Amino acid sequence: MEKMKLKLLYSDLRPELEMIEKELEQAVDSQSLLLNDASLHLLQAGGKRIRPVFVLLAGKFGNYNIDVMKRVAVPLELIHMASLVHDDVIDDSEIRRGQPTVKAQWNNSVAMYTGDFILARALEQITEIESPRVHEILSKTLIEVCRGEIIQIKDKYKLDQNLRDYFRRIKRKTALLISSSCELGALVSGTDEKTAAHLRRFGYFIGMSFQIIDDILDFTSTDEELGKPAGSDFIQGNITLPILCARKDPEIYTMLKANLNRDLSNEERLTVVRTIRNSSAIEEAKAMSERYLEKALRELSFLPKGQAVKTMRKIAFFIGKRNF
């Protein structure tokens, strides 16, 4: 229901977002009957489409071509899912999105190599743009996300670290990839350097609040709304901004350390969810967020007005106060 009435908000770009839609289920084909299956099997298990509506929107404030900005739009997307696919072979996940993982539904080998497919597939498409500048980006994007990965890998299970490890770690997980989606569909069609900075910024701000509010959500929702086991990020040793807030209390922070790093019935997980949930960790957590999102709609007042800023103000928001 919720992704339905965010689709609504950009209800405008359909036409578009379909034919991208069909790009990416061009971009995963293959003579591999073993990868065609693993990669639809991610594609179809649908997903938010946040990067190339970002990448469209931004788009609007230049030369608008459906053409080139599909170019990056279907790389920027292909990029998130091959990381999707690499992010649940190390939490060990069994279910995204409602829906058995590549590694839950093959083997891990298979979700690895389904991953690197996709990701080769994201750079072969994004040489059909010739901009070295535009390649310059995409390619630090891929470095700090894959630091961002070994990073979290290293932080697991450690609740003593610090908010700006966190911070630090959610920027290359998510808002620099974002961030890129916005700045590179600004380049493609030609917006100015000014108009492109605030384009990137605003990316990274919304980005990052987008995190927040995932990190949150997995405590205050339900595993049926969540598609997998609430608290998830907790049992995978993911020590997330809720966690990081709720640690202050000593009661709690005792509770965390003793359920840390074992296997936990799922009684005992629930009640990890529920104190989580009943702190003040959540509502701190919230007001971090928003401040993210003030910063972000700051971005878009030095915008030129016109129906992209609405668009993109209304996406803001939604990301910002979601409740899936």
Contents of the next structure:
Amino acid sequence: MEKMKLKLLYSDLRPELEMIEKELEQAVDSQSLLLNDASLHLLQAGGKRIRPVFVLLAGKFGNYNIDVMKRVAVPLELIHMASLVHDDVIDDSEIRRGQPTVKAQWNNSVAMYTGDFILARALEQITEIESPRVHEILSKTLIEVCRGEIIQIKDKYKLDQNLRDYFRRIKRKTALLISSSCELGALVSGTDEKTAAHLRRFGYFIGMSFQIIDDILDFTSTDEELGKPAGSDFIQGNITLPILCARKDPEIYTMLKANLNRDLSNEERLTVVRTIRNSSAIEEAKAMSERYLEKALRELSFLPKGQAVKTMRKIAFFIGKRNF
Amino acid sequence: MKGHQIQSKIISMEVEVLDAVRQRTLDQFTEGPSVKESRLFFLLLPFFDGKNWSPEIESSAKTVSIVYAALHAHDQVREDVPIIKEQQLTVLAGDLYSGIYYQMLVNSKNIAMVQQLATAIIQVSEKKTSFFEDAIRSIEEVEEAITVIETELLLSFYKFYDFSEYTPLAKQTLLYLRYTDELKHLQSKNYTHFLRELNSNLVHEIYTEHWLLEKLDSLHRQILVSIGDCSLDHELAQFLLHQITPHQHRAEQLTREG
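Could I have the structure of this protein in the form predicted together with the partner chain, to go alongside the form predicted alone above?
Now the full complex is given, and it begins with the chain already shown.
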């Protein structure tokens, strides 16, 4: 339902997004029936398509040509999809968006090759763009995203890590790819550097806010709403902002420490979730997300007024207020 | 070029590749990147053979090696539940190496090579996945799949830089090495996806072993012919025969037979 609401916000991009959707389907077309099935399975599980949306919106500040924009929008979504299919292996996830993951439907190896295939398709497509700057940004982003994930695994189950570690991690894990989507959209449409920089920063701040909200929702939503067990981050040892805020309470700290890195029964998991949900951590984390949101909105104020800014503003507000 | 010079160049390339992908956490928890000497030999073969060689070509050769390492890392991901830290980092190692190869080629302004390698990766991924499909296929199809998996990245490098004259030799040798490994796996009852498919095609593993031995013999003969066709100098040919393809299967067979 929330995904539908989000899609309504960018309904003025519907024809272009339908085109992107078809391009995505074509992009994952393979001689291998199994790769075809696995990629389509992933594609049809849906998604907010937030990265293509930001590419297209950023392009509205320059010489917008959908045939050019789609050459960035499609690969960026493919890169995101490739990372998701590999993430599900890393997190041992059976369900994503209410659907069995590729690794659950088939196995880890098929998930690995599907991810490799989709990433290669993305690179095959984006290399049709000759701008060295585009590739500099994208290749750096890919590396940073991986480094972020490597650090996340290194920092797993470390309850005593600091806030800076968390912010650095989510920057690499989420914010950079959204930031790059905005910047690349701006670059390929030929906007001036100043506009591209505002869009890049907008993407970065909105990405940070988006991830914080995602981390909050892991505790405040139901299993059904999430399409996976609430508290999955904690179970997997990912120390997110709500946990970092909640641990300041010595009692909660002790409880978290005792439950970290062990098999939890369903009741124990729900107890952890309820404890975080009922603590002040949620409000504290929301306030931090709000701060990033404000910074994002400030960047928009430097951009020429128009429909694109309006839509970006609406998306920003939605991200800040979304329930799941 | 003397044997020790060939070896030294291969080692120096290996060190450079390892340096390019070095990451502290990955070094600590994973096996590290797989950089095979045989692949480096074939990537450097045009250089050893006195072909026009530039820093750009050498840099591309390194990236091909990194792509092999990336894909190899993902081959190492097992089906264990729950997945352990080493395995999680192995997934990310492969992804990181992919990012690094892309960035290296971007830095040397060689976007066309990124595209060439991406196309090769697509083909390799398709063939790797084919081992998980239910469809029954012929031995020739299985052989074609394994050939693409082993050689497509290297051959796309040759094609890109117009070194295709080495294609038959590289194809035969890399396949020879793969079959040598598969034979060892078979003899130690460590069945790979490839062996399982061969076994089911050939009904019994004794026939699989014969098939592999025959293939190795045939490939060995072809390699000797290809060495002649490429007019490799004596030292280079000797290095290839003694360091890269040391006829392990024959030695093993002789020991078993008596």
